[in-house]
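Encoded as structure tokens, the following chain is the form predicted alone, with no partner shown.
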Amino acid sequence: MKNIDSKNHLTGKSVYVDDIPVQTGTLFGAVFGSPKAHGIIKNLNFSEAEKLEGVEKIFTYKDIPGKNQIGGIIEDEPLLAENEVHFIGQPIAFVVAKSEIIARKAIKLIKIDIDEKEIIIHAREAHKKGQLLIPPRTFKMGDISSEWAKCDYIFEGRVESGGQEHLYIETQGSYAYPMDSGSIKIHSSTQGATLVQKITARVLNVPMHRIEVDVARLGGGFGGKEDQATPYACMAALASYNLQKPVKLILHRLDDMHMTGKRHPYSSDFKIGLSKEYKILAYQTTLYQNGGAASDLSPAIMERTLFHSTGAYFIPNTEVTVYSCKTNLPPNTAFRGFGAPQGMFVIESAIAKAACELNVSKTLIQERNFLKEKDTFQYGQLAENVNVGKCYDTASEIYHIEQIEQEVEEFNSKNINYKKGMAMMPLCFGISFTKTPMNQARALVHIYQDGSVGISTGAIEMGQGVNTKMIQVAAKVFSIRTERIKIESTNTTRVANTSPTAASSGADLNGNALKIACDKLLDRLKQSAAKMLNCNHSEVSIENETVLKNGMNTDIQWELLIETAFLDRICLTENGHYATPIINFDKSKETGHPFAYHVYGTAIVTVTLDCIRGTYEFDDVKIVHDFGNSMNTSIDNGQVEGAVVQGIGWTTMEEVSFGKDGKLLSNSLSTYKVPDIYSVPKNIEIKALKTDGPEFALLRSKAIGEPPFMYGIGAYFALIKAIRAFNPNYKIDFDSPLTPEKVLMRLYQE
């Protein structure tokens, strides 16, 4: 089944929030977001703000009639800044207008005094000052201490990884308008509807029954709108509920890219202890996270860096800390991976480290090192079905690995101003929000009485094709068209206490319950079709539309039966509810089995760096990838399409660069580059594992979101080995991104 948005994307039908039709006497707002980085509000004066026609109010802090706190996790960041400000574009007056021009020009005339503190961007320093968001956590297996005098071999460093902006298609944006009893409806562009309707409800001091949160469809979150979408619908309902008016609030792409929060930047040290026949016998990292200014998602993405900072390999001796920082910048936030990429990129360090003082191969390494069935997650998880390893023989197989990686070593002998470079990248991913309770979910469905079917779920459509799949569902389970069913928005009075779409559980959570909830009601039909045929229940199955006893086709069709059905009073509307199984977790242990199964996959990507100007170009990305049993190919190989070139954007050439006054440098599209036509890979080839997939994915097809992202990770690998195929004096190192600067940096360091 064909993706059933592309063709409305592609000739600009579909509906986002900037398109839904305004009603009249509609606001516009515009955010007024502090100059300074930290500081002591001394003055704010919008007076003459205030003088400008056509401006209907400005709202501060003082014009919340709730609690003016948006904070989810932890309750540390208001709506708007009260009496300090902790990073530039914290939001502080919001301003209303008839336009969204008077609106901007209205906050070019607000005037304020403050009286500056100093100003931490980075982690450590952070760390070196006590500046931490939450207490720092530890995961530990085995015994460190006494197992470092058994390694043979043992190395130190030091990692740097650094931030990305989400540069969703479409930015934070709300519309908001008064409804019957002093409600508030919103459309947002969120990932999160039922954090959206709680926050505001809390801000507005209403129960949540009175704010109705609607999302059709955004236009890209990749985590930037999990959290972060929800202080503008704020605003906006704000508005709203104080003017009794429509208000609509859309950020300007450079207002976007400054006030909100990114890909978290990390700073770790690693120190990894190997025996003579390279198996990894002892692990040690401490990991800065750079929080930003209030917590925002980073004590569950500084969580999601624990379980995943060994990566995809067995080490029986592990001790990872990671602390939490609090820097002046914009709370960082969701992003695709949420944590996990930073984690594994230290490890991949680490073994590439030991790999070149080794003067052996990384990919000899990292082989010998691979997570095998029953071993168990420094968590406390056993690991079942493990196919990270039949993933390496597969690309074996079908790639040739030592045979690219000669090939390679071929060019390079012949090419003095370009060389080749290699890696292999494995992949093992946990699925499931490792906060237990998030994992449930909730359907709703309408059979009508002309057979069509109307879908309602709490999963959020933002490009990866989860309303396609959701169809696919419904569609399987009663053996219809799929063109008999519709998807309706994500609505929260239509589905209720919703989990957000992210941590590639948005198929799985809400697939399983509207599975739940078509099967109920296929039952109930059954139980028609057999009084209509005076059969036994069991005797009756529907395929294709027709109604089939004992396996042979009746005169009943779907349409009949639904007729049926109603005149019989039968309910034709069902409710599924699904919570995942077995998952838990204990924190003041740090043990449990948080993950209801695992993705696995290898990647091989081969670089060819141009040694005189330091560019270079991505030959290829062969990936061997467990997908379960895919239930829709043609989404699945384009969600890993996309995940690698945005991971590859991550290590190679997303430079997140703030100043010393904590203002953003790469504050727009020319000084901040993502991978475009000319700078993605010539050839991206993905082969399927053959394998069944797990009993708790959605008709045992795997999570697809995040977990190929990690390949990117391959591709800064392979160009450290180009570098130093080039200059065998280099020292490697590793700060990501490289971009071609640092490329250039590396090739003739002497």
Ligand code: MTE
Contents of the next structure:
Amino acid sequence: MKNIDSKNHLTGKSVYVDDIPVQTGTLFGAVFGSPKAHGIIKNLNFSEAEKLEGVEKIFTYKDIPGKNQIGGIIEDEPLLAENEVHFIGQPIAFVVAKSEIIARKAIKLIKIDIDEKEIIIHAREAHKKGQLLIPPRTFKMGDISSEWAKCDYIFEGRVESGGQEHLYIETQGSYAYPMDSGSIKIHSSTQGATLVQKITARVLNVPMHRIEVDVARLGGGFGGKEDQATPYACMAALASYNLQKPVKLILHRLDDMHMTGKRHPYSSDFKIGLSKEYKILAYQTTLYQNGGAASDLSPAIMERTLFHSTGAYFIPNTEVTVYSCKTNLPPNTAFRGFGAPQGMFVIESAIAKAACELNVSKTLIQERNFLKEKDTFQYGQLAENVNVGKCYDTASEIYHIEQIEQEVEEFNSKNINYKKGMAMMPLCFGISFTKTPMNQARALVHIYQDGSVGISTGAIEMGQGVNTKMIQVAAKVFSIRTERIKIESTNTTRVANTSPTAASSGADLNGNALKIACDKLLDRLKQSAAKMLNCNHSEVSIENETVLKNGMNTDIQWELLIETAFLDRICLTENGHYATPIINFDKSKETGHPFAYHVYGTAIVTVTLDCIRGTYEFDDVKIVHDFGNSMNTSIDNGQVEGAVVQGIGWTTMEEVSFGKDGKLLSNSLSTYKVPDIYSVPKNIEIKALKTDGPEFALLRSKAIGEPPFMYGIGAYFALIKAIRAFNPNYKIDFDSPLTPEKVLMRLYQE
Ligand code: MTE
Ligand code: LUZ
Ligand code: MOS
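Okay, that is the form predicted alone; can I get the form predicted together with the named molecule now?
In what comes next, the whole complex appears, and the chain from above leads the way.
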């Protein structure tokens, strides 16, 4: 099935928050953010701003009727700053005016005095000063301390990985208006409709049933709207509730980039020990996560770093510790991969270091240490249906990895100013929210009298194609044409208590709930049909909109069946609830079975480096990916392509930089470079590993959203290979993103 949104997206007809026709009397908001990264607010003066014609009201924390608290996991973040500010752009006041231009003008007239305090930018600096958001956590397996003595080789090193701006095309925004009896309806560009509802209710001091959140679709989220859409919905709702008028707030790109958190930069130390046969015997790493000024989702992201710190490998003795460090940056947040890419970059770096020092191919060490069937993950889960090796073997077979390696060598021996590099990146990514209770979802299905179907789930469409997949589920269960089915917006009054659409689990969780609802309806319809045909319910089936009796067509079509069932007063509405079975995790022991299954794959990345300029082009990314039994190959391939490019951007181009004063320097698309059509790999080839797919994936089609992001990590190591081919003096180091400037420096390092 084609993505239902393609045509409307392409022709500009899809409706986003900013496209919703506004009601008469709508007011427009703008956020006044802190100009300083840390300090005490001495004086806040609105007198000039308030005088501006068209300004309705300026809100501060004093106007909040409920709790001034938006922290989800830990309550450590105010909606609007009170006495102290902790990062540049931290919301202090919310101006509401007759037009957006007026509101933005008023912002410029606000005067503030801040008594500045010490600013911390880097995670290690925060760690040294004892500035932690939460206590550290450690995952352990085996016994590293006694194992070092048994290792033939031991290497140590340091690894840096940078932040990443989400750069969703649609910036954060919301539109809130009053409804009957003190209720508020909010259109929000959020991945977490229930989170918006819950936190807004907390801020307004009203029950959740007074807040209705509706989400048609997002112009991208990538994790940046898992919980950071919430404050902008809260502000619009606060003003709307207070003034009893519609209020709209859409962030400008510059404000969005300054105010919102990004991927967490990590700084890490590793120690890796290998045997003569290049088996990794022990691995120890300490990671310093730059959390920003509030904890946001950092505790959960820390957890996923711990889970994925050994990548696609089995290492019998491991010890991994993560510190979540408090700095004066916007609170960093979810971003595709959710801490896993940062952990995996460290193990890949450790292997690269070993390969370099031992003068062997990195691929060789990688391949000797792949996770195998019935190995135990360092968190106690038994590895089952492991496909790391299978993906690699298939890649070897169809792409001829050794031949690629030889071709690269040959090219390098013949060329002086251009060098090529190749790297293999294996993938193992756990599917399920690491917090077990979040793995639940619901769906609501109506069959209307004319045989058309309306479905609602908790899943939010952000470009990943989940709505199309939902329609496929209903069409498959009922065996009806997809045109009969409409997917409704995601709305908290139709489907309540949703988890955010995140952790790549949107389709699995919501699709399974939807399947349960549809199965229940189908069963009832079969009973109606059996009654019509005067036969047993087990003899009836529906295929291609026709009722079959014992496998033979009858003259009862879908429409007649529905009409008859309705007249017979059969309920044509159903609700489905799904909770992922088997998963659990015991935090006190740091062991359990947190993931329903894992996604596997292999990517081979090749790059050509211009050694005069330090610029490069990625020639190929050749992938064997374990999709399970993909339910939509064009959507899933699109997810792989997008994720690969986003991953390459993270490791080679996108450099988030802050000044010493805590100000974001890379605050526009001229100072923050994301991959464009010229920098995407010339060729991305994707082959599916042939498997039946796991029981807990939707229709055995594995989750696809985040896992292929990790393939982008291969780009870093392909580049390193190319640099070394040109400059044998280059001492390999791990400082992502490896931008052209950094490449150039390394090409001529002495
Ligand atoms: N694809 C597009 N086009 N836009 C997005 O914002 N977000 C990614 C991924 N793919 C995203 C995307 C992230 S971070 C996640 S967690 C998943 O989609 C969420 O959707 P799913 O759970 O339905 O896969
Ligand atoms: N969000 C979350 C996530 O709350 N828990 C997770 O485990 C997760 N994993 C990936 C992306 N978002
Ligand atoms: Mo994705 S980081 O789980 O929104």
